[in-house]
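Form predicted on its own, single chain, as structure tokens, below.
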Amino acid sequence: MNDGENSDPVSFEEYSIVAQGLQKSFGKLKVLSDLSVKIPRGTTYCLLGPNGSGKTTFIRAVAGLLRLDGGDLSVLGEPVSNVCRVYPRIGYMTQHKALYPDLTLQENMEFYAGLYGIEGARMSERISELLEMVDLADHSQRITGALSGGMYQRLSLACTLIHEPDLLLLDEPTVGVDPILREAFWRFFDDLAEKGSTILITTHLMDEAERCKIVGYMRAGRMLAEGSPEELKRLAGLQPILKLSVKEPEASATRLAAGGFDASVVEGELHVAIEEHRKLKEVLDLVEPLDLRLVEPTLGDAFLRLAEEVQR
């Protein structure tokens, strides 16, 4: 877990992004407030938080697109002031439209390939591979401005990946993308991470956040909680709930409470909080259910619980 303070010595070979005490305001609005985070190389890292929490501002700072008011930020081992030295190793997919609407899909891909010095057979091979990956191979000669929102998003991702970046910055990349293609995208992201690339992603989709190795929860420009999805669930105080249908729920709840379990009756159904899955046998030794199901907490549940705790 991470409490937002990163005072230990840092190995820049180990981390793609190291931020310490970042500050950024737009006029009187403070967007980043003493933000500290370290993002390891070769991982998928998801930034969660309500709108206005500073997620996009942080990503833009990492990409070198805005000047911070204070703090230290390094990207791929370089101070962000020297980000131009590592920029060819960064891929950034913004929420805003960044493609040329009057060009075809093929021409947009060729333009982005040219920016990174990719030419000839390698360019053709890379474009074909990526258009196939985003399921746009049959549309390469279509005008980009005529694409649907989902198709445009898919092309944007393909252009972002053209130069095989070491650090991929994705600001809500799957908006408008159907579930089948989202699954294909995530398989691709996981493969990139396994090969050593770092993926920093923002999303409002909890099932996507669940797939990331590390999740950081931001609010009001600060990192409030960080860890694996399971660690965040524990931090929020969430546990799996065993829901049982029994003949005498009140008597069963009393028996389980005497055995040290957190048991309650909800609308005639017996609910038992399970700290560890091995405790299931102990519960079943004390009661004889007619039916049962185990409900695991979700990252969405943790997100709501953490937000409620901050507002208190």
Ligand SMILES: Nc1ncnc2c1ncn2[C@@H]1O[C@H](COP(=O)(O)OP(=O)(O)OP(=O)(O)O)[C@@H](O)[C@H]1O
Given for the second form:
Amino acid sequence: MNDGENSDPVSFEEYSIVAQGLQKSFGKLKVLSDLSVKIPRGTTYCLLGPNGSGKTTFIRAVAGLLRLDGGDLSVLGEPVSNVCRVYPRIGYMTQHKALYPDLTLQENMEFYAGLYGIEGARMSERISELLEMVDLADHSQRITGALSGGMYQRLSLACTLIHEPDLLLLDEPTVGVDPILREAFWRFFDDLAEKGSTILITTHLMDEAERCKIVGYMRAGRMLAEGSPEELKRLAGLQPILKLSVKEPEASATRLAAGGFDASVVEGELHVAIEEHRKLKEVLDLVEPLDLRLVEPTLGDAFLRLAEEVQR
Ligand SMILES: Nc1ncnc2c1ncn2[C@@H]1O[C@H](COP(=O)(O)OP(=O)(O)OP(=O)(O)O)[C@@H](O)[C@H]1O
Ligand SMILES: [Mg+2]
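Moving on from the form predicted on its own, kindly provide the form predicted in complex with this ligand as a structure.
Now the complete complex, all chains and molecules, led by this one.
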């Protein structure tokens, strides 16, 4: 969870990104509003939030591409005003197209390699390795502008990784990428994090967020909730629901309610919130189901609940 104001002094060894009270407006529009977040090294951190909640703006601030109106931000131990010192250790894949459309895939990768001083045999080796990883090795001589949307994303990721960055900023990297390759990307991200890289990633896909070690949910430019996917579900007060098909759902619901259970009838089905798994047996003793299934809460449910709470 977010630390309060009186938190311990921050160890920059421990955190790749430390943001405290970030403020940013575009004209009258407040886009970052007292945003505080600490992102530990060697983790996968997912930023979630509705369109326009400030995710890309935060990532651009981390990459030093934005002048903040207020707050403190450090990246890989450097204040963001000096972020150029750590540029060689950062990889940034933007949400929008950033490659040269008239160059071939190979040429775009060579261009990125050149930016980071990677040359000669090391460059050729790294390019073949990465094109292989994103399954584009057979297309290296094609013109980038003619790639399909998913292929373009794959090439963007390969370019971002050319210099083996310690901090990866990935803004919706898997948009348009097919499910098989998406899985391969995620295995690769997990692997990089295990080796010590920090991955800050945005996505609108809950199954991807669920794979991250930490999820931060932004809304209107501030961090609304943060924690592991399991912590967030608990924070939203969500419990697994036992869904039962029974002969007399209303009568069963009344019986369960009398026994202290949170039970309701939804479209003829009996739903019972299960606080602890050992309560399952008690429910089954009180009703005789014809059929049943236990539905675990999803991260998507948690965010809907958290968003409702904020609107109240
Ligand atoms: N350079 C800019 N000038 C003016 N407004 C901007 C600029 N950049 C971002 N904004 C506005 O700031 C708000 C936050 O934008 P941002 O791109 O950070 O959102 P996001 O959370 O990344 O959204 P999405 O999920 O759609 O990518 C939006 O209302 C956007 O229009
Ligand atoms: Mg964005």
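Numbering follows the first chain given and starts at 1. Think of the rigid core as the biggest set of C-alphas that the two forms share within 1.5 Å after superposition. Every value quoted in this text rests on a predicted model; they were computed, and no experiment measured them.
Colleague: Pick from 164, 237, 279, 131: which one is at the hinge where the rigid parts meet as they turn between the two forms?
Modeller: Domain boundary, by the fit switch, is at 237.
Colleague: Through how many degrees does the small rigid part swing between the two forms?
Modeller: Angle reported for the domain motion between the two forms: 14 degrees.
Colleague: By how many angstrom is the Cα of residue 248 displaced between the two forms when the rigid core is overlaid?
Modeller: Its C-alpha moves by 5.7 Å once the cores are overlaid.
Colleague: Please report, in Å, how much the Cα atom of residue 264 moves between the two forms when the rigid core is superposed.
Modeller: So the C-alpha of residue 264 has moved 3.9 Å between the two forms.
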